Each structure stands twice: as structure tokens, then as C-alpha cells.
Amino acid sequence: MSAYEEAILHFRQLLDAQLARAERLRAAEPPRRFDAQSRVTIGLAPGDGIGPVIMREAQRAAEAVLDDELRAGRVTLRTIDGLTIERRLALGQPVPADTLEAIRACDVLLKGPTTTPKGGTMESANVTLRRELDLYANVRPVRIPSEGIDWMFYRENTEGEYVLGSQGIQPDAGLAMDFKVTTVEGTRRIARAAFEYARMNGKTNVAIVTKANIMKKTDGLFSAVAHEVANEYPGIEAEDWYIDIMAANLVNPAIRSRFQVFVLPNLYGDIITDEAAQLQGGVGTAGSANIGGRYAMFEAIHGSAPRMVEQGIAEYANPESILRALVMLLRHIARPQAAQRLEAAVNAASDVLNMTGEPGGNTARQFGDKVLSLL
């Protein structure tokens, strides 16, 4: 079989798989409600690099803020081992099968950062978990009160360039191709999540961010479906923006405070939410939620920072991002009072401590101690 024929066969297999996936989306069950659930199991996965350091502080905070519910058995914390880069490489699996089974046995997951190998064909653990658990909405808040910024980003999490990111083709040395996927149902549910958030929180504007003038089929479909959903919310303005100008808008003080809610395809959302987090104070200050109908995963927005481990300064990692992810988790499982208490403690700790990530600054343990003292 020639390289050309192999490429056609490969594409046909990808196409068949995505058509089957689109059919499954049409039959998906409605999202679960935690306010009607008496018991909740929270999985804790330390991850790689600085992950175990910051997750240690997140677990301490969770044990403190959920103390009564843990003792009453209404909430259970369960450590999930095996999601390390060493084990994943040894098994050749982005998420080992037994680890995935353990995660599925939980209701929600608080996950430390995981390292993705450069090159090769192994996809990231995050991409695998988002697909296997169908975590279609990546939700990231960014708030800078002093500048009037209160943004909420809804990034589609299971499609776009990432869903087949490790399954591109290179039929010869001079050509490589990757694939981008957009479905009607996948777009509809992320758009509805964004507009529902806007409706529930008194927001009046949703920015639909694409590059539909260039990516006419995929981004064009995303924009069209998002506007169909917008028609169900007559009190909320839906605006089209292209990703390049929106990236510029976020750093433009004259316009950026007017934005409220954003809904974006996968790749654009990944890039622009890091930009937004940097404006807030860096990726170490932002949490991230990955929401599906059955499962949800919460994590820091930053990576595993292997450099800090190599230099022996991992204890200086800032746990603020994972603690803010824990705040989002608490809200998701219908514990708003616990979330409010923890958020206030994290805000206060971040105001008084000097988290530089280097010797001379405060350590993760000191940040955690300050949060516990405030709780």
C-alpha cells in the first residue's frame, strides 16, 4: 500500500470515528445536579513536577473547609495514584487504564499538572481525560476588580484541533497534515453553557470568538450554531469577534472592561485564557474547570514546571491556582458557603504573601498555612 493510500485509509478511519462520536453526542444524557446528591467523592491526583507540592496544600485546604462533611461521610477525599509521566511512559498510555477506572469511580477530580512528552505520538493526559470523561466545557474565570474586568471564558474542550492532535498524517517527508473537528451538538452544548452562565449571573453580552473568515467550514459552523443558541436568550447580546483582534482587545484598556462572557473553540480558548490569566497576575493565579454531563475535573491553569524540580525549588511553587480550582470544584458540587470561605482565605493570603517561585519568596507550605489560619 502506498503512502497516499495509507493516508486515505487513515482519514477514513478518523472520519468514521468522528461520525460515530457525533451520533453519541445527540443521544447524551442531561447534566447531573449535585444539589440532589447526598454523597460526593472527590478524587485527588497529584500529577507531575510541582503537582504533588501544590496538591498537598489543596488537600489540606479541602480537609479544613469540608471538615464537618468529611466526618459525616457526606464527602470523601480519595487519592488517585498512577498519573505520573514515568508510569504513563512505561505503559505507553496517556492515562493508564486502572487510573482512568479509579477516576471514573469518583464524582469529580482535582488534578495536579501533568507533563506531556514532546514529540512522539502520546497525547496529553488532559486531552485523554477530556475525551474519555466527555468534559466538553473548559471554564476559566479572570477577575481584576481594580480595572473593571470580570471575564468568564467557555472554551470548547473536546473538539477543534486537539481531539485528533496526535492522529495527523505525514505521507512523506515534505508534507504533514493535522485535522480540526467541529460538530453541531458539540458546539451547541458549549454555547448553551456560556449563555446559561450569562443568564444566571446577570450578564448581558457573550463574545463568540472564531476565525470564521478563514476557517470557513469548522469555525463557520461554530459561529452559526452559537448564534442559533443565542436566539434562545433574547436579553443577551451575542457578538462575533475574530480571535486575532480579540487577543488585541484583551490588552487594550480602552475596550477590555466591556467584555463579560466568551465562548470559543478549543485552540483559541487555550491560548487566549493564558493571555487573560497573565493580565490577572500570571497563570499561577487562575484555576480551571473541565465540566461534562457526568464528570468534572478541576486543575491549575499552569503546567508541571519541571524546571523548578530540577533546580530544587519546587517548594516555592505557588498553590494559588490549584486552590482557586478547588473553589470552583466546591461551587460545582453545590457547596457555595465552603467555596466562599476558601476563596476569601485565598484572596487574603495572596494579598500578604510574596510568591515569587524563587528562593527568597514564600513557599507553598507557607501559603497553605496562611489559608488554614484564615479558615
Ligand code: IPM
Second form
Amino acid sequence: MSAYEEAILHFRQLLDAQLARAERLRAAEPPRRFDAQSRVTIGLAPGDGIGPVIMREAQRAAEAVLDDELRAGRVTLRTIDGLTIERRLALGQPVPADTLEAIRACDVLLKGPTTTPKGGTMESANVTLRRELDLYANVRPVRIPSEGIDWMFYRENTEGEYVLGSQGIQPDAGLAMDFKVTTVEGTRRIARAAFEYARMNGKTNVAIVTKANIMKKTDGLFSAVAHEVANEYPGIEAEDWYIDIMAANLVNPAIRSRFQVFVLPNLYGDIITDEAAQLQGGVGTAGSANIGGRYAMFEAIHGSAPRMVEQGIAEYANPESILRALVMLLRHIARPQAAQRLEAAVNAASDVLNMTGEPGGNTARQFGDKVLSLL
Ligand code: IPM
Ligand code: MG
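Having seen the form predicted alone, could you give me the form predicted in complex with the ligand?
Entire complex below, previous chain first.
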């Protein structure tokens, strides 16, 4: 078979698989609701690079704020090893099968950063987990109270540019193609999550952010379906924006504080939430929730920072992001008081400590100690 014919066959397989996926999405369930009495097993997967350093602090904080519940056996913390880059490469699996099984046996997962190899065909562990657990809503809050900024990003987390990101085609050395996928159901559920958040939290505006002038099919569908959902929420204004001007708006002090909730396809959400986190104080300061029907995974928004490990300065990593992810996890499992206590302590610790990521600044352990002393 020529490379050209192989590419066509490959494309046909992708098409069949995506049509089947779109069909399955019709049966997807709404997010599981916890209550204060729910028995919950929290998996802790430290990950790679600075992951174990920051996870240690998150674990200490979880043990402190959940003390009673842990002793009463209502909450269990379970460490999940086996999500390291060494093991993933050795097995040739982005998330080893036994590790995925261990994660599935938990109710929620707090995950440290995992290294994604550049090039090759090994998929990112994040992408695999989001797909395998169908964690379709990536929820990222960014707040800058001194500027009146209180943003909530609803990034679609299972399709767009990511779903076939490792399955592009290169029929000859001179041509490469990747694929972007949008489905009606996939868009409807993320839009609904964003508008529900707006409704429950008294927000009056949702920005639907795409590049539908260029990505006419996929982003065009995303925008249309998001507007359909918006029609179910008459009190909430839905605005269309393009991603390029929105990237500019976020750094425009004249208008940025008027944005409240954003809903957007996967890759734009990836990029713009890093920008927003940087405005808040750096990617080390923002937490991220990945919510699906059955499972939810909470993680630091940043990567594993292998450079810090190579330079021997991993202990200076900032655990703030994973601690904020833990705050979101606690809210998700209906432990709002524990979440509140931890959030207040993290806010206060980040005000007084100097996390530069280098010698001279404070260490992850010092940040963790400070948080514990403030609880
Ligand atoms: C994120 C990260 C991931 C992504 C990487 C690690 C695959 O950047 O969670 O934003 O691109 O989604
Ligand atoms: Mg990212």
C-alpha cells in the first residue's frame, strides 16, 4: 500500500472512531454529586519532576484539614505510584493499565504534573486520563481581587485539537496534517457546565470564545451549540469573542475585569488559562479541575519542571497550585468548610512567602509549614 493509501485508510478509521464516540456521548451522564456524608477515596498521584515535592505538601494539608473524616473512615487518602515517566516509557503506555485501574477505584484524584515526551507517539498522561475517565470540563478559576478580576474558565477537555493530537497523518516527508474534532454533545455538556456555573453563582455574562471565522466547521459548531445552550439561560448574556482579541483583552486593564465566565474549545482554553494564571501571579499559583460524569481529577496547572530537578532546586517549587487544586477537590466532594479553611491559609501563606523557584526564595516545605500553621 502506498503512503497515500495508508493515509486514507487511517483517516477512514479516525472518522469511524469519532462517529462512534459522538454516538456514545449521547448517553453520557451528568457530573456525580457528593454530599457531606459521602464516603470518599481520594487518590494521590505525585507524578514526575517537582510533582513529589509539591504533592508531599498537599498530602500534609489534606491530612490536617480532613483529620476528623480520616479518623472516622469517611475519607481515605490513597497514594497511587506508577504514574512516573520512567515507568510509562518502559511500558510504552501513557497511563499504565494497572495505574488506570487504581485511579478508577478512587472517587477523585489529586494529580501532580506528569512529563509529556515531545515528538514520538506517546500521548500525554493528562490527555489519556481526561479521555479514559471522560473528564470533559476543565475548570480553572483565576482571581485578582485588587483589580476586581474573578474569572472562571470552562475549557472543553476531551475533544478539539487534543482528541486526535497523536494521530495525525504524514503521507510523505513534505506534508503533515492534524485533526480537530467538535461534537454537538461534547460542546453541549461543556456549555451547560459553564452556564450552570454562571446561574448558580449569580454571574451575568458568559464569553463564548472561538476562532469560528477561520475554523469554520469545528469552531462554528462550538459557537452555534453554545448559543443554543445560552438560550436556556435568559438572564445570562452570551457574548461571542475570537480567541486572538480575547488574548489581548485579558491584558487590557480597561475592560478585563468585566469578564466573568469563559467557555472555549480545548486548545484555546489551554493557552489562555496559562495567560490568565500568569496575570494572577504565575502558573504556579493556579489550580485546575477536570470534571466528568463519574470521576474528577484535580491538578496543578503547570508542568513537571524537569529543569528544576536537573538543577537540583526542586525543593523550591511552589506548591500553591496543587494546594488550590486540593481546595477545588474539597469543594467538589462537598467539604466546603475544609476547603474554606485551606483556601484562607493558602491565600495568607502566598502573601507572606516569597516563592521564586530558586535558592534565595522559600521552599515548598516552608510554604507547607506556613499553611499548616495558619489552619
Ligand atoms: C494543561 C497542560 C496539558 C494540556 C499538557 C500537560 C498536556 O498544559 O493541563 O493545561 O495541554 O492540556
Ligand atoms: Mg496548559
